[in-house]
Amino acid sequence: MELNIENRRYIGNKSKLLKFIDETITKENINFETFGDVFAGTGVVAEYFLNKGKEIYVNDLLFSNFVIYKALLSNEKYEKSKITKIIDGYNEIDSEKLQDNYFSDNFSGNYYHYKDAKKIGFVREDIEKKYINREINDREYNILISCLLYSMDRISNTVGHYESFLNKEPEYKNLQISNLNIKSYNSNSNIYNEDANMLVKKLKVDVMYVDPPYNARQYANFYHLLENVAQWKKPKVYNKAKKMERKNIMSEYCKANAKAVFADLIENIDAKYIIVSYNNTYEAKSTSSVNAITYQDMMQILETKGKVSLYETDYKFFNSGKTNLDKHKERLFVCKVEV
């Protein structure tokens, strides 16, 4: 079975909002050729417009997401038959015969069953060896890592992220690595792994889509394990949740100065239109889900840049914690930039 870009358990996944975003752009009569997404997450929004023939500029602070963009959205060449053969070989591995490794030493008995953890560690190490030995190119390297990330995420002993694991013994799932549905596109993709506030100073696009985190829930905490596997630096991990050091990937948008950071971002965007996704979790029951930037803040900041229109739709968001909103709305601010 081939997995698509949206087949991830990811907080803030916008796959169900693509139609709403596209319809909003149509209502605003926005004609564009270049589209930026600097907090891209899963990458589904950027991929949607790449598929429509637009040149995209896609970015995320997490390296694990960057790897996935390089796998699925890149223009670089790769051999599909080579990828398939390697994955078929991985799926024939007998976990019983594998030795302990970095991953099983740290993540078995908590996030994964011992045998699944041994296989994950072995496969990731083998991908690294193949790349060092030049048996695979950059695109193939990123594809194989992404196939592993998608597949291991589907069997983790979690509620859908890695803030913590379930309070039960992990079941043996006999990890099978799936291929990804890698499409061909007729337009260019520009892929980044940078701080968004710094990156926008270097970009000029027709439409800039902005979807930063607005609350205290750090994505670095939610996806530290996938980040660990993607980077494969084998760092020391700490405490019960087995998190590595991650100060360099903590978002400023999840801190007290979020409003000032957002204002700086908007000021430095060079685009004809700025589209901002926003939701009403300022009414959330969990304090860590409460928005650090209010609706009024958002409107005030965007109005310094141009004329702002507001659109909204009902939306059942991905939730794995205490937040429960019966009347959850997803909003789009559309700012026509005044030059």
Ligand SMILES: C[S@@+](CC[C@H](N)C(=O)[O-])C[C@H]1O[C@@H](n2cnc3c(N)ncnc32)[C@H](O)[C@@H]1O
Given for the second form:
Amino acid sequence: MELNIENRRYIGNKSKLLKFIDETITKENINFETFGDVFAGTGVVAEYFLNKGKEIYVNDLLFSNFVIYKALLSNEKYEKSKITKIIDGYNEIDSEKLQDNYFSDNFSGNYYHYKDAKKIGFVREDIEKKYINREINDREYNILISCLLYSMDRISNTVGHYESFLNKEPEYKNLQISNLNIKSYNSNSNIYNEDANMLVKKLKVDVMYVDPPYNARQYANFYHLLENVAQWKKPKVYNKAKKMERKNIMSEYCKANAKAVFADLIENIDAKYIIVSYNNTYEAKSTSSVNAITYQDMMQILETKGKVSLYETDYKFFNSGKTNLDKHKERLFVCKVEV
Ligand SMILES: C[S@@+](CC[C@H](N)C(=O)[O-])C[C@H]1O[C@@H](n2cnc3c(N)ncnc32)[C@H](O)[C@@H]1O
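Previous: the form predicted on its own; requested now: the form predicted in complex with the ligand:
Below is the entire complex, every chain and molecule, led by the chain shown above.
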């Protein structure tokens, strides 16, 4: 089975909103060749427009997302048969025979069963060795890590993120690594792993799509374990949830000064159109789900750049159970830049 870019559990992903984004762009009569997605998460929005022949600029603060963009969205050469052979080899491993390793020492009995954890640690170490020994090139390295990230995520003992694990013993799932469906594209992709506020100062695009975190819930907390495996620096992990130190990947958009950070971002964007995704969870009852920037703030900030139109659609989304889903709306602010 080959997995597609959207076959991932990722909070706030816009897989189901691609049509809505595309239709909004059509309604606004926007002609464009270059598309920036600087809070790209899964990368599905950027991929959608890359597939339509646009040049993309895709970025996220998390290194694990960057690795996935390098695997799925770049044009660098790779040998498909080599990847398949390596993955087939991994899938034949008898985890019973593997030794304990960094991953099983830290993540068995919580997020994974001991045997699956040993296999994840072994596979990740083997990818590193193959890269250091130059048996695989950069693209192949990123593809193999991404195949592991997608596959391990599907069997974790969680609700879909790593803020915590389920209150039950992880079952043995006999991890199988899946291949990813790697397409080739006719247009260029530019891939970054930077703070969006710094990056936009260097970019000039026709359309800049902006989809920042909506509330106090840090993506670094949700996906620390995937980040740990992608980076493979084998850091010390802390407390019950086994999170590594992650100061440099904590987002300012989830903190009290989110409004000022957003205003700084918008000010520095050089684009003909700025399209901002936002949802109305500020009516949420749990404090961590309350939006850091209100609808009024957003309007006011965008209007400093040009004329703003608002589009809305109904959408179901992730919540911790306390939020009224009925009133939930996904919004797109479209700003035609004048200054
Ligand atoms: C709402 S999610 C984006 C979802 C994405 N549109 C998708 O469809 O998958 C917000 C993303 O912004 C990233 N992020 C948070 N702060 C950032 C920053 N300062 N610079 C770049 N990315 C950031 C998070 O890691 C997360 O992936």
